[in-house]
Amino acid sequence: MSGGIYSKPIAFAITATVVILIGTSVTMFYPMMTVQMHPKLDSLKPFTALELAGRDIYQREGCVNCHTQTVRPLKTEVMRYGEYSKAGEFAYDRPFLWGSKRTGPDLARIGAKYPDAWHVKHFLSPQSMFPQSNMPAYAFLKDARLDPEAVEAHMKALGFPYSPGEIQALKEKTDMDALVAYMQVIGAAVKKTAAPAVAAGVIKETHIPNPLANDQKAIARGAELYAKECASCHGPDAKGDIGPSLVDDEFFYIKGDLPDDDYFEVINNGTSEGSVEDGRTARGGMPGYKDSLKKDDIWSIVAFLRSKKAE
């Protein structure tokens, strides 16, 4: 193989680029061009100025490197983290966040999941509520003040629209409070898919009680699963913390007690805001456990939470 362009530079130079440029074209030029690759869901909103200097803080602290932000449409994923990603759902997002790493889970469906106060709780100490966690403090965040100026600049960059009373707020926000409302908004347009309640009706018209009810092992495996999966937000003693306390006879901010059935509907479901459970209207923020508990274990944190109540 004598001469040809292995001895002209230039003709080798251009042929190489030609042929980069052809799966160049095919999958990443010609892909740009068409719809497909610009889609965006009507429920989709722009990032207010608050989400947006959430979403740079989630980049500047490289929280990408350890979570995804998309779920795949496979079975257990949905189960563990909800509905799969769709691709309308990120039309505002300069760039994408999906990730590559899941060192921590996937925070696709981490919006409206936990109050605020467990984002707090958990940014200033994700020991405190997980203690085998391998995720570093970010307390530093509740003490860095936003810069309304920079921010503002961002929102006129991606032209997301704004009104100055919200720019003037941010003087009196924090870099928490923005990561928080940023991660509050985190797959916002997407419903969440409604829980495939217990055959609801029919257990409500009949009130199943507790299978479980007053079996001293199914105390003692429901103490040990609220202490893993509940007392984080209940408190250890169940009288409160994040979320409200399961033993002092209050649930949904009216007097009186619930039956069996519904202790296991919300812990199996979860709330959202305006739920209703038998006649009282939840505001939300209980994430649904049917996914990682079996149904005995979700009685036994009824029956426990019934012997708590008790003493």
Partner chain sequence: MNDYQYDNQTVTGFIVSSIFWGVVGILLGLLISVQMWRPEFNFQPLFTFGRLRAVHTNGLAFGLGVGAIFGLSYYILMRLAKRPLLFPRLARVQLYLFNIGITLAAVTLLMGYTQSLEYAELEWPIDIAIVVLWVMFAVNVFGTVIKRREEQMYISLWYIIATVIAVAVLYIVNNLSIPAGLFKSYHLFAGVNSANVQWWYGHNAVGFVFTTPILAMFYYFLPKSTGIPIYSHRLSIIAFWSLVFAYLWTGAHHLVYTPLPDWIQTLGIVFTIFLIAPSWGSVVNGYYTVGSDWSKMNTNYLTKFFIMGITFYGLQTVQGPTQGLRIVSQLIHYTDWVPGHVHMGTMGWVTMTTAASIYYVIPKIYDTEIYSEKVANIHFWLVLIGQLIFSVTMWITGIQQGALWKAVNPDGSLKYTFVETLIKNYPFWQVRTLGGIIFTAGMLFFIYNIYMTMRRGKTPEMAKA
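For comparison with the form predicted in complex with the partner chain, provide the form predicted alone.
Here you get just the chain by itself.
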């Protein structure tokens, strides 16, 4: 026994190496080639020509240096950014843009969170939306035209489907259009947690009054919070900008105002396309503030808006 392979160091080393390589291939390399190791969400689609052009601009401008695109399965991250990232949502990401540093917020769930106009305004001047932001402005993107031939070459290289008409349409698009299109598709394949279903047309029978109505301190506090959180979308005078006016006689595109608790619920929960509030259907595009504002803060904003309506 002692005269076997154990007494031949070279032969033993070669044999051990071969066995380890075979084991590694069976347990690691082969599984990587199977379909099960490359999951894809059913709702995930290849990038369109415009979205891919925007992704290229995202890389070109170094956005990945300040923003991540992955939410870790940690309670704190899920509470702040939304559903944790799934392997199947990155099937068409070549390369991955997960990033490693969050100078700015994570963008994994940015898709469909805000309307296109919000992103345009933000890229033109980040500080107009968030005064404390240190993000540079990208206003030059709105004047830069896309190169359809370069985009088509990228589509072919990555094997993404496209049509000649889709490529031709890029002649009328700018780098800003492309980047916004890419923003809107990031994480869009992951279904967002839906609020309890409410049938359109169903109207509440009872309402909760604002406990801070006509409270002057609350109104003053609401004015401060509105300027900080809401003015960039609804205008400094609440008469509308990216978002609709909050001081007219209309709610969710239907004539006739609604009670204070409906305002509270919209601010608290945000809106998504198709969501319903007291019988009226929203078009989406507003984030909820339940994780960043206290209930009294939201009631204060509502009290402030009511004071503006009374002017």
